[in-house]
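First comes one chain, alone, set out as C-alpha cells in the form predicted alone.
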Amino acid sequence: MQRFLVGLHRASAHSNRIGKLSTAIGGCIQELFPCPDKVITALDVGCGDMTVAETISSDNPTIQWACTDIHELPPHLHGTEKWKKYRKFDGSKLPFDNASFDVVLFSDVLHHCLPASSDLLREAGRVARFVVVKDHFEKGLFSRATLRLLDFIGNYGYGVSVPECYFDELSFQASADAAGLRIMKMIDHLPIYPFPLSMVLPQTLQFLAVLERAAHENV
C-alpha cells in the first residue's frame, strides 16, 4: 500500500506541484531582499527529501539552504555532498543558534503539528527574521475531507501521519499571534495542481503567507 500511494502521489501532481510550489515560494522571499545580489541564508523545516528547497536553489542560486527534519540520516547518505545541509531536530526545538538565517520556510508542515504550531513558529522567529508557511487552509467538513485524502495519498506511503484539522484564516492569525509573528503578505490561493485535478480541488484549499518577527520581539 505504501509503494502505491507512492507511486500514485508522484505520478499524478508531484512534479507539477514542486515546479509551481518552488517558483512561489522563491518569489517571496526573493521580494524580501531586493538587492540582487545578496546571498540569502534559509533554513527548510520538515524538509523531506530536499527537493523543495533544491528546486527553488536551482532557479534563485543567490538562495543558500540549510534543511532539518525529524528524521534521522541514513549511514550511507552521511558524507554526501548533498546532505551535507541536513541536520536532525526533535520536532520542538530547532538546533540553531538566535538568527542564524534570514529565511525560515515550512512547506505544507505545520498542519502536522497542530495545535503547537505557534511553538515552531516561535522557534522560526528566533532563529530568523522572516518565516515563509505553504500550508492549506479548510471551508468545511468538505474541504476537511477533501485535504485528509489528499494528505493520505501524498504523506501516508512516506510514513506520515493524516491530521484530524487543518488551520482556518482565524487559527492561523492565533498561531502568528502567540509567535510573536506578523502577517506581512497572505496569498490565499494557489492554483498548483494540474488539470483535471485543478478541476475538482479550489485554489483556496492552498495558502502561502510570510511572517516577520514583531518589532518587540527580541532574540
Ligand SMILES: C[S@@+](CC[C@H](N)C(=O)[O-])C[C@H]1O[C@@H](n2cnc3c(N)ncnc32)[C@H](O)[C@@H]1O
The other form holds:
Amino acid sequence: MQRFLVGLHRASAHSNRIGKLSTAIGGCIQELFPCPDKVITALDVGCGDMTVAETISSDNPTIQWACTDIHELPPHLHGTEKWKKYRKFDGSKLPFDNASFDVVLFSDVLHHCLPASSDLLREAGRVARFVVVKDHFEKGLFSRATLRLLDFIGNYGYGVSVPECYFDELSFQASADAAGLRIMKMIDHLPIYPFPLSMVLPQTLQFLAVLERAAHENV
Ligand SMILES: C[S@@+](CC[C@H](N)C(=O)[O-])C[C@H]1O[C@@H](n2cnc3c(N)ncnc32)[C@H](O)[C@@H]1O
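Switch from the form predicted alone to the form predicted together with the named molecule and print that structure.
Up next: the whole complex, starting with the chain shown before.
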C-alpha cells in the first residue's frame, strides 16, 4: 500500500509541485534581500528529501541551505556530499544558535505540527529574522476532507501522519501572533494543482506567507 501511494504521488503531482513551489518560494526569499550578490543563509525545517531546497538553490545559487527534519539519516547516507547539510532535530527545539540564518522555511510542514505550530514558529523566529511558510488553508469541512485525502496520498506512503485539521486565516494569524511574528506578505492563491486536478481543487487551498520577527521581540 505504501509503495503504491509513493508511486501514485510521484507520477501525478510531485515534480509539478516541486517546480512551482521552488519558483514561488525562491522569488519570495530573493525579494527579502534585493542585493543580488548577497549570500542568503537559509534553514529548511521539515526538509523531507531536500528536493525543494535543492531546486531553489539551483535557480538561486546565492541561497545556501542547511536542512533539518525529525528523521534519523540512514547509515548509507552518512558523510555523502548531498546530506552534509542535513541535521536531525527533535521536532520542537532547533539545534542552532540565535540569529544563525537569514531565513527559515517551512514547506508543507506546520500543519503536521498543529496545535504546536506557534512553538515551532517562535523557534524559527529565534534562529532567523524572516520565516517563509507554505501551507494549506481549509475553507470548511469539504476542503478539510479533500486536503486530508491529498495528504494521505502525498505523505502516508512516506510514513508522515495525516493531520486532523488545517489552518484557516484566523488560526494562522493567531499562531503568528503567539510566536511574536508579523505577517509581512500573504499569497493566498497559489496555482500548484496540475490539470485536471486544477479543475476541481481551488488554488486558494494553498498559501505562501512571509513573516518577520516583530520589532519588540528580542532573541
Ligand atoms: C509534506 S512533507 C514536506 C517535505 C518538504 N518540506 C517538501 O515541501 O517537500 C512534511 C515534512 O514535515 C516533517 N515533520 C513532521 N513533523 C515535524 C516537526 N515537528 N518538525 C519538523 N518537521 C516535521 C516530516 O518529517 C516531513 O518531512
